[in-house]
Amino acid sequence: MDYKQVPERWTTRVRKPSRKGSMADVPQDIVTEIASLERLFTVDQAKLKEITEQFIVELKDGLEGNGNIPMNPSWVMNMPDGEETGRFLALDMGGTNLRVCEIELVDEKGEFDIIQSKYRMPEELKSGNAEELWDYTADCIEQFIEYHHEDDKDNLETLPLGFTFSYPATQEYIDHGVLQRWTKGWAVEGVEGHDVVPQLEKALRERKLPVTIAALVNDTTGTLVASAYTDTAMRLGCIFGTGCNGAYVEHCGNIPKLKHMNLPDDMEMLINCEYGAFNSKGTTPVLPKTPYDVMIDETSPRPGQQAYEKMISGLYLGEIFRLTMLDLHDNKKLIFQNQDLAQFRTPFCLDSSFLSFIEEDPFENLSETQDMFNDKFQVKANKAELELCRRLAELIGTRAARLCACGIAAICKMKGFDSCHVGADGSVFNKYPHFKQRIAKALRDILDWTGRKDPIVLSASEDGSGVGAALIAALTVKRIKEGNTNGIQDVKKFGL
């Protein structure tokens, strides 16, 4: 089956600062609610350190090989220094597109030249069967290559790529990668129980393209590498968008399930966390759940099951919110009396860019979110509804925010960090607003930080799942030579 490759452009809005709320003229019943909503999704300075206690005492369970979090070996080996230089391709295989990139490490230390183009991935490839989707994945990159190297592709050295692969894999070694299950409404056949690695070789063999496939790589992994290349102060990676996750750099001796391979103590390993799985079932909770999570949970395809992210991930915040308005208007009859709900009861029909929308809005009356309640849901709100849709909106992301910083905390205190810098990426945290302000007070109210100075500070990552991957690619060449071949599956196909 053929399919076109057509580059897609995309644009970023950008809004208006929020206004600050006003209670004035609000019925008491309303305002009696909102204290309620208050207490319910407020997490305090001492319930903060309880979660990142018992955080940090997850992720060692992980790293014995117990647990819930997984702390899934990498087997990114070293970290960046600034100085590695070559030309690496980059694969960013998502839920909707595909994204090649090209991505020249200069001489100058910590700079890169990128080239890149996305495609659109073919909704009929994603129930179709293995061959079709490698296929198609091998032509966008020969056309990538075509494209960007017209006048030089007969003589162009193999080039290593990194392949971001946004599934879950099991990975023993960094060129290796078996998918256990699709997600994202995925489900092509031939490629659940498969290491995607030969599968895609495969067909880039089959066009003779220039390509290796160097490494297979978690974005969060990504999001690390790709910040520390550029700032040598970063010591952990994270993600704040439809799920959550961390990464940072452990040393094999503190990494008792890797004990069997007799890795020196003191080499390095990045660990792919999967903390959204903190707190899951079987361990002591600590999470405080509300009688919203506990519903979004039980009907959840996965109950007691990556119970941290179902409270923070932007995948969740608008499930939160529709569950709370529904419970306030069906059972306590506070809300939009005497209207008809009916737009507003289908699950997940908001995300967290609604709640981002209502904490944006700049006017005082709230006009943006009441035309937008009107306009989608066909209800009508009034002003002390809007008010309380409002503060609504700020507790739950509010909370999301105190909650992912508990993470970032633990990982923190367990390796004994006392300042150092954060990468981080997601929807969540790059446009929903004061996210990043929420984390950095959390922290100080974690760590009892009292100058004026934060000590651990979160910024933007660069691009972890494009210059990430090929970094990553970089560094596995890089080891190669130096002798280090742990964790490779095929060391043979780099020529080295």
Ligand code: BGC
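Numbering follows the first chain given and starts at 1. These numbers come from a predicted model, not from an experiment. Take the two forms, superpose them, and find the largest set of C-alpha atoms that agree within 1.5 Å; that set is the rigid core. What changes on going to the form predicted in complex with the ligand:
Core-aligned CA deviation for Phe377 between these two forms: less than 2 Å. Positional change of Gly397 between these two forms stays under 2 Å at the C-alpha, relative to the superposed core. Comparing the forms between these two forms, the C-alpha position of Gly253 differs by less than 2 angstroms, with the core used for superposition.
Just the form predicted alone so far, so send over the form predicted in complex with the ligand.
What follows is just the one chain, with no partners and no other molecules.
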């Protein structure tokens, strides 16, 4: 296999304000179409509130063990206090890259040292078989150890690993997780319905690597724990990236599906909601789906699943745009007349960065957007078509942000959090223009805030899949030492 270490790149960019746009000189039929797209994609305050109420119903159903939202107990049972110490590995199996980190939680409160390497995830692995996936993953960990521990690899102590696996997994224990279903376009055979921990452990054992899987972690729980490490007001961890999801702290007494375990009612448990599945098949439909959302769902490998995620996450935003534009060309004969759109017809050929780019085009005449259409799709867009593109990108991006706010508002309302911090991560949150502000505006609409200062505030999280996963491994070791071995399958392997 081809191992390419991806060089680290740290970039900072100053965001230019999006232009205002002008409809002067735009023909009437396009102006009328823009108005109709506005009606189709706008989610008003009343609708946001209705969605949030249904969200609460489905979150509660999930805690009962019913409905669509899995509400997976994560067996992360405490939050960090900044005093955690020790050396840990973290493995982040994200969509594009695989990242291995070694994290030293040092004596200074809330501080850590990190070394990390990224390895490109070959596209074919995502639709290959389980053995190839775990072999590649273990090979990357081996490479990491050889590269960073050239001198001491033969007498390296066994390192506890926090494995960030950002897919819905049923966890009966923290060092266990049965994949419920692949999301985000993954389809590796032989993993669904299986515990992923022994699958990776076998590959690690075959390579005799000094690593033990201490915790299987979702990126949202990692985000929450990493953010809480430095901010005690953190209550939620959210991801708005290729997929979307959230995690929060629940009391065991509020988790009816764990009643049989007789855990103390006030014991804490982080819940990985997997709320990308909100309002999927079988529930009262409240999501304002357009015909384009319906097409995406029907042609997806998993129709009826991840209904909410399919309307808001980065994997789908470009596709919603593409399908809308094709409809305006093929059926309504409104745009790009007499042009060949062959290059534009490949499903998923635009990702959400395309919409960010359009929204960020700083020129009044949208010349950067025009060049991009020309270069990428050999399509010549005129002034009116460019104005329509810009408005459509804005509508899709705004709708996504407003719908994202419903999940946050629902958890806060259900838990009675009047004020708190929400740690957020993911490419859409970090890179899509105005995303954060649009979520904040929608939260104001849903929760009827009128004051000058918002009581619930989103902020970019610390590195959840790296530092967060290491902290969760540390918290697991800590609670074993304290005698709380609930939800730990194999205490002996920790060698404590």
